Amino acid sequence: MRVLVVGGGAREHAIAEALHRSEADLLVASPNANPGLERLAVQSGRLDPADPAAVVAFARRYRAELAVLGPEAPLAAGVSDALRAAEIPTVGPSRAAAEIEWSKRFCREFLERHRLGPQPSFQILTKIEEVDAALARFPQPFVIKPSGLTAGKGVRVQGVDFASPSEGAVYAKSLILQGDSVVLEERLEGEEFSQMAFVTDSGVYPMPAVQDFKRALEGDRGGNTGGMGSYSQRDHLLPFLQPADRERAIDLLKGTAAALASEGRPFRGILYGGFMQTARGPVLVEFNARFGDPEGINVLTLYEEGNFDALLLGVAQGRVDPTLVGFRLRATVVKYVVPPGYGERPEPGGVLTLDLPRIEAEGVRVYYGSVEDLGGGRVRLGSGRGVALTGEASAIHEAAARVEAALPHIQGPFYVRHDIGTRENLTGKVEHLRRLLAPGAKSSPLPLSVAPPDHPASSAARPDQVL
């Protein structure tokens, strides 16, 4: 099968990648020459992968069977419109469908229509004048959003990102002059997962949850970033995360599938459910209509191979096989190389050098984003994420061990968090969890446990069985 990837960062070489187990033929849309699906492309061209009329034309000169859409701003651009009016089938919910990401607006105000949640209280601001007063009036602590697309680096976090609402008012205002809308929201305390699934006609069909890290420092600090890096659990759980609340999310996915349908917006790709974790459960944060960067990684690592190609082309087509929807049984940890200064000031430029048969021999694999291809081994890295590195074990730690024993491989300036699936970062999740289910907390009825999937659920687990 021809497959068109549309993309060229680490999600798409990861998808990209999946595909090829499956022995299908590849085509590469994208603005770069990405070192890894070039290596993989039967044929790959340079162009906008928002620009429908330029996709389009080139999944007919190159006879694709199948497109397979991966960032946000070609879904945003009617890009799967154009594909599937040209007869391709594509992964990649409609422009309308996929409003539920590229609007915060219409998914906060199409949530409360359908009565599906929970979600956090919130209100929509559109009008400099009224900045003020509302956020005088609003509950503190807040968030505040843009309702269109950011690259995930636009929401601004009272207490961590501005400390006063005068603050916050100032940059409100500035998203307000620059023609977009404001969602005001109740900062949720808890912790953050995000859960998966590819969506059809057919039904819903869940991926294993992930964690991602969206802070540029360790320690959860300095700027808001696309995402450092994430990890996933053996079982397809989180430590924090119990299995009826994993299924609550998956709920509100099945729920918010039909809802889009009863409105004439059918969607047919991933629907990517972002969480926060709390004492009264799992609540929304926001839903993207594509894999996620870096969460996307994690799971299509994991995928069983060999049919890879099939289960896109069901849910292009409206009906999966759920014998096709397989992923191993392992944890796996993302690390994302980055230049130094990212999340603030980056800088570009850097060149790295990769000992590929090192790093691959420590069981790490590598996915390849923002960067240059100089050759043998050598890439210059640009301002955004540079290199995804991906550990897989049977425990999370072991992983995140496997990713930190790579690194040496890698020579040159570049940053990355080494916090990312640690032990003493996964026993401060659960701890963190735990005190908000204290006595005088609002509390949830199920216990947290850190004991391993082979292990009886038990609240009373010791913290050195984090996975």
Second form
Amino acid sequence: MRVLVVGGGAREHAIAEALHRSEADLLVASPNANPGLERLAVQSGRLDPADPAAVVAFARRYRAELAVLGPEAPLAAGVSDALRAAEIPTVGPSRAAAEIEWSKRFCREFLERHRLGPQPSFQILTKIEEVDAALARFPQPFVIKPSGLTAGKGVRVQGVDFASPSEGAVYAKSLILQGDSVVLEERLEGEEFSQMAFVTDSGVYPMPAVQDFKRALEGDRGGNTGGMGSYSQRDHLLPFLQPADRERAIDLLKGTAAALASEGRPFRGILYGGFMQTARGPVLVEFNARFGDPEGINVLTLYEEGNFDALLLGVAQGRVDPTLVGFRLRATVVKYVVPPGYGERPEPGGVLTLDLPRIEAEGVRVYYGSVEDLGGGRVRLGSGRGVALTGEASAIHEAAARVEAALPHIQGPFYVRHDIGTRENLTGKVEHLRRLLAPGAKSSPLPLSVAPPDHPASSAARPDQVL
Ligand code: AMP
Ligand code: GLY
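Please give the corresponding structure for the form predicted together with ligand AMP, as opposed to the form predicted alone shown earlier.
All chains and molecules follow, beginning with the one already shown.
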């Protein structure tokens, strides 16, 4: 099958690898020459992935039988609608269904309208004059975010990114001045996780849960980024996530898919729920309408060989064969190699030399992102996330150790978060939730309920088995 992959990052490289394992012929439409995609593609073109006419012309010219949209910008620009109008089956929701991602305001109001959740309490601000009074009244701590797309970098959290409501007001007003609406919402406390699913007319087909590390620096300090790395656990849960809570997250994906269809916005693509696991269970932070980056890399690495093109064609056409949805029972860790200063002031241009045979000998896969190929294993870093290193093992900390063992085989100026997936880091997450659940824990503004008795939080830690 001739499959068009739209986008040029490490997530798209991972999508392409999974398709390549299914022996699909790959077409690639991306703004940059990604070294991984260039190697796999039978045909690649430099174009703006968010330009519907250009993508359709490319797809037609090379007779694409299926298109897969990687990033969010093409979804918001209506590229999936244009491809469908050209009768090319497409993995990626319509612009109308993807509004769940590209408008945080729509997302919050949609969930409220359909009584879906749980979600944090929120208020939408559209006028500069209302900001001061609204922030003074809203229960603290809170979070301020622009409604529109910001590649995960627009959110400011009280107590982390700013202190007082008046400091927050400066930011909120600047967003309104730029023409956006502001979503003011309750700050959730807990551990975040991403639950993605293939969604189409025939149902919702979940993937393994993943935890992303959004902050630039070790110890979750520094600015919010698109994600510095991520891990998934062998049993498709997470060290702090019990089966019943994962099921609640999946139920929200199902309810959301049904509600979108009921509004005449049927969803055919990947629905990504970003959740906060709180003392009262999972609460929805945001929806995305695509594979996460890096989370998509974790799950795509685990996809059982051979049938990815058939699975994606099913998603695009509305009917999935559930036997094609299969992920290995293994742990994965992804770490992004990024330019020094990434997250604040990245210093692009550094040249990395990758000793690929040695990296692969550690059992680590390499997915290329924002890099330029210089030949001979050398790449030049751009200002975005450069190379995603992916380890697989039976336990998360072993997968992380594999990635760490590969790092000495990369020479040049780069930054990477060494703390992702270490035993200590994972134990800290389990302890964090245990503290939130402890009797007498600082009361949250949420109406808390304790974990169901069959899944007490104290059983969340099973370090010897799973970490
Ligand atoms: P978003 O773009 O909505 O996913 O937000 C990016 C990141 O900001 C999230 O992954 C969280 O780390 C943080 N964040 C967003 N909303 C909240 C919230 N209500 N409470 C706490 N943290 C949040
Ligand atoms: N890693 C977060 C995202 O893909 O939005």
